[in-house]
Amino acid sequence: MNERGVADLGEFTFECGESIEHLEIAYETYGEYEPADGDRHAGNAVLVCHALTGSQHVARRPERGDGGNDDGSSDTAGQARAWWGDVVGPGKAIDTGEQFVVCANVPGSCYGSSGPPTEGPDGEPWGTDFPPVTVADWTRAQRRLLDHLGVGRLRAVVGGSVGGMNALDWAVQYPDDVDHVAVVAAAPRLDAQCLGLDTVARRAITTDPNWNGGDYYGDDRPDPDDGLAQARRIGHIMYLSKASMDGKFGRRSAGRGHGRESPDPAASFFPYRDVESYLDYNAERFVERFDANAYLYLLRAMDEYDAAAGYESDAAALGAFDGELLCLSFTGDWHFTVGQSEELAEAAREADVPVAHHVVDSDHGHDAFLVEPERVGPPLADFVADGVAGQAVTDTAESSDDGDEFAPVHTSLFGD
């Protein structure tokens, strides 16, 4: 049964120690739920975890047709476009005709779940009084939501980017609750370069005079759109590879007469380049749909995540997980690299967790998991169905424990 709603999960204590009386989680479900029976370990429930600025709207709903309703008229949390509509849906890799799919907007976001823009105890938006959130909080909130929906053990948890961190956290926090965990274009933690770029993005928002310490809600106060737009420009550069940017834009000019005002008096002499146009267009669209405080909260949650926190190593963190793990990485992704995925796969091997590291050769960068469904779909579909033994699933190891051959990946992809 396709359903969308907002669940009141009652009092919730965040990892920071602060509590709120009512945690509300916006969610969507697709398909019919079949609980576990005597013939299989788990039922057909699949939890999909969204990326940094995604929403619960992961798949196109049947009433809109296969093309979706992408004209901006959707009533789904202010985001019209199904962010993984080519991967999740009837007959797709994660087949909602066979699986019961749940996607929940994480706490701290701005698509219907409790977060900075939602109403606090005083009737005003929480702003920065909302408790700091972590990826672990997202996972616990999802477990509470699934309990609310009557869903027990999961066939799979699948997530991309920081959603992949969220999926990995399920293997750590709830190792007995899921058969298959797919970590797509993600890693156990961010590296220093990404932490640094996220710092610049946060500074862009907090130094915008309109941010006002996070208190900018209300018709009489302007939003910090300039700072949020700049943060998003930084994000888009991180999501593309050098090769994809060069191929897509090069040094081509969009022309001088673009009509954009610039504080730089010399700007009119120089060309307005295609890459500038792309970044400006996407930044302008982003500020129309996202909240600046929510962006700060979610960035911080991603930055602070470390799968080994409280453990001696990643392998120790995975030691209790009794399911199977898929690491899916992309050669052109420098946000979450192939090397980082290989390190996670090695940790799983050390912990005796059945694992496959499937590498996709792609120049699209981090965005590959969103824009190349034909490359992402087959290994995901077979992993959800059959685990690491799935026909389309390959591994960087030359062979698995049972002797099946996998395609090796050159060690130069793993860095130093």
Given for the second form:
Protein chains: 2
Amino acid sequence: MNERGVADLGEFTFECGESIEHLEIAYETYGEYEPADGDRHAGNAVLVCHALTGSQHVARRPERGDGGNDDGSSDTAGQARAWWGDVVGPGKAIDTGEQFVVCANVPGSCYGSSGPPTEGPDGEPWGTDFPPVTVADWTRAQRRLLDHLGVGRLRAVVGGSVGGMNALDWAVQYPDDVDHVAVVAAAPRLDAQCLGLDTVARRAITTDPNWNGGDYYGDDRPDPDDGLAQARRIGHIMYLSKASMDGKFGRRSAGRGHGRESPDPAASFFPYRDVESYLDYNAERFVERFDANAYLYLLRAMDEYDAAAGYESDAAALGAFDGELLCLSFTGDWHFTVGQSEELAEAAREADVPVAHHVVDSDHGHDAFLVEPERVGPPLADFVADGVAGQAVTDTAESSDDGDEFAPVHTSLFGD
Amino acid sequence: MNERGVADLGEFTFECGESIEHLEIAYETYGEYEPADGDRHAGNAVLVCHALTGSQHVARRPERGDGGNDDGSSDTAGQARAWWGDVVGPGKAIDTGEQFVVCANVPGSCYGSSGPPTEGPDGEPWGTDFPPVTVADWTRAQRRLLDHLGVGRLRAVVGGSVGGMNALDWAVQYPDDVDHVAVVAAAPRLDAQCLGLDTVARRAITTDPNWNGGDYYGDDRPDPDDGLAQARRIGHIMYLSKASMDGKFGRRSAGRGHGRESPDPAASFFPYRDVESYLDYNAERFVERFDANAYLYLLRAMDEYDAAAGYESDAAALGAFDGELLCLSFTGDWHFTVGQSEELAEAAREADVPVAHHVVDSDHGHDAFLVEPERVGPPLADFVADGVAGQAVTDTAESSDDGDEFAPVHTSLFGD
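Provide the structure of the form predicted in complex with a further copy of the same chain, given the form predicted alone shown above.
So here's everything in the complex, that chain up top.
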């Protein structure tokens, strides 16, 4: 009942105006689809949107023989593999025994959907000739995929990080198509600090000589691993918090002098610290699974995303949305802050969209949405089932008596 | 009455155990020296310690003809030139009409003191054969320079950022030699988040092929400008705050497509934002004035610094200190936090060192100590004059009734 595939969705015109003849989207589905039945029931289709370096592989696949991989183990290493296996699956918060879950690799990525590393019209990898992608392109590609799969109205769209921006974009682009939108650890747009860090991350790739203008495919050329590793190190720091880094690593040494051959003799007097070891280890694993051009493309899409683009405000962008909105944020997240989620919730209140802003107290930084399933699962489960009235769903507006922890919660400027 | 020079301090053994035959220290002095006179007066010598990429040139030099430079203009661009000209100078908080101010370029740097770019024993630049340096080496080199200049006891040592660590190290290494130590925007040690960012910054340099193991000197070889620029971009983000970056740049575009020849055709659909333009502009100016190896050396010294090294605690390290301590911190600073300054103040209280922790409310991030002279000057002036009893000096212990803004302020475990 779980399926995976690559759909050829035909010609696709990107937001930038460029087209490709065949947009291929790699996807997975979990569970059995029950369509909506007029007003009687909303159907059971849930679209899950992955984060920057995630894939269509959101949940564990217990069955063997599905392409040679056995992912039924506890192997959730890397966001490519069962990246939300503790939140999505049989008996999990998004229960694939009840819901029909679809997850698709976004265009521009490197897990089977059309993107820089896939074959272009000349038989060579696209590289940087692949059209620039935006979050809006991802949403439109998902809509096309769902049409292809025969899925109409969605019970829910759920996404974390830039996947949360993707989910939010559903409420703006397809306001009649989805009942419940859950925006997890995300924001209507990035702030200047994150834009700055992302631009440094991209520059790390484009200044790696092996990047070679994006043309590094083929066995005879080295990949821009140094640059991509640097970009990923910056990402990992953004995903953690000061508190979580101090807790995980402190100033502990992983041994004096560098563990591996150091290029820098003068460094050998100083310790190779746990924090550097962590960043190196994760960066090295990452370059094995991800494509440098895809990283550039997706990071740019995230930076460019602005919920209010083409509208006067976030509230105006949400004006036509017919469903309910959940903003789920984490106190230790400085990549996507509680304040930004509150701004989004405020906009929804202003637009008379039923909304709850559920704040999770966590030191885990942005990573919390991946590593704290026991806190993420209950509000998500109840929101998908019952909307903002769901039992485990809390809202900042309700708790505003307790103090001014977040941006001030005021009633709509435009009345009730 | 202002002087500049380079002192040959003879053989110097670094903390790492390596020696060099001739340690040269570039320095400047401002004002006339009045030595201490027993207990009757404390002398007027004030040592100012520069930050990571600063120089001996702390104040403006109004006189012309002092080596061909005319720095009497408002040119304070870059930390190399009159980097604290609004805090140190005639009539300023640290008044060179009254105090004798000494500022020295630290060993390992590149403004005239011995370091990687200076000539080694074989007549070639040292490069990475220069001994690794630590903050303790800086302090000992400064003590040697002051001996050379005939300066004994100091009225004050004042430093910001890693210069504040340097100032703090004076209280530990030379506890009888200084009356007032002002630690501005600094901490007893860096936290894991900053260590992580610094390691990425260093890796940017050492993965630049032009770095060439540190051997890039000479006109026939390119400098590792890309790597050093990347390191500096990361630094600039650390020196600003989320609020200051949103205020300065927001998401504004400096024009669609990159202002300069972009190496990346697929980027041209996206805006070149103000934040990227700022980081690029400053990085490009920085690589003209700073040496990549020196940046590696000084960043490592900062990362390695730990006030409690060799002691059981910060309080134990301060146990012999005979003078008074000012911790000056800034609410928007996430590089060196208010909490870290409070920890240091707590340690001083525990060690019965007279201390004041003066917190400046500022959105300017770590840069505040450079860009808010009107808030930095008054407490510094009064502290240098009158110690912690100085009129403009406030202390968190006094204001602890107002709420629990900082780490809890409790009385010493060992006190009365």
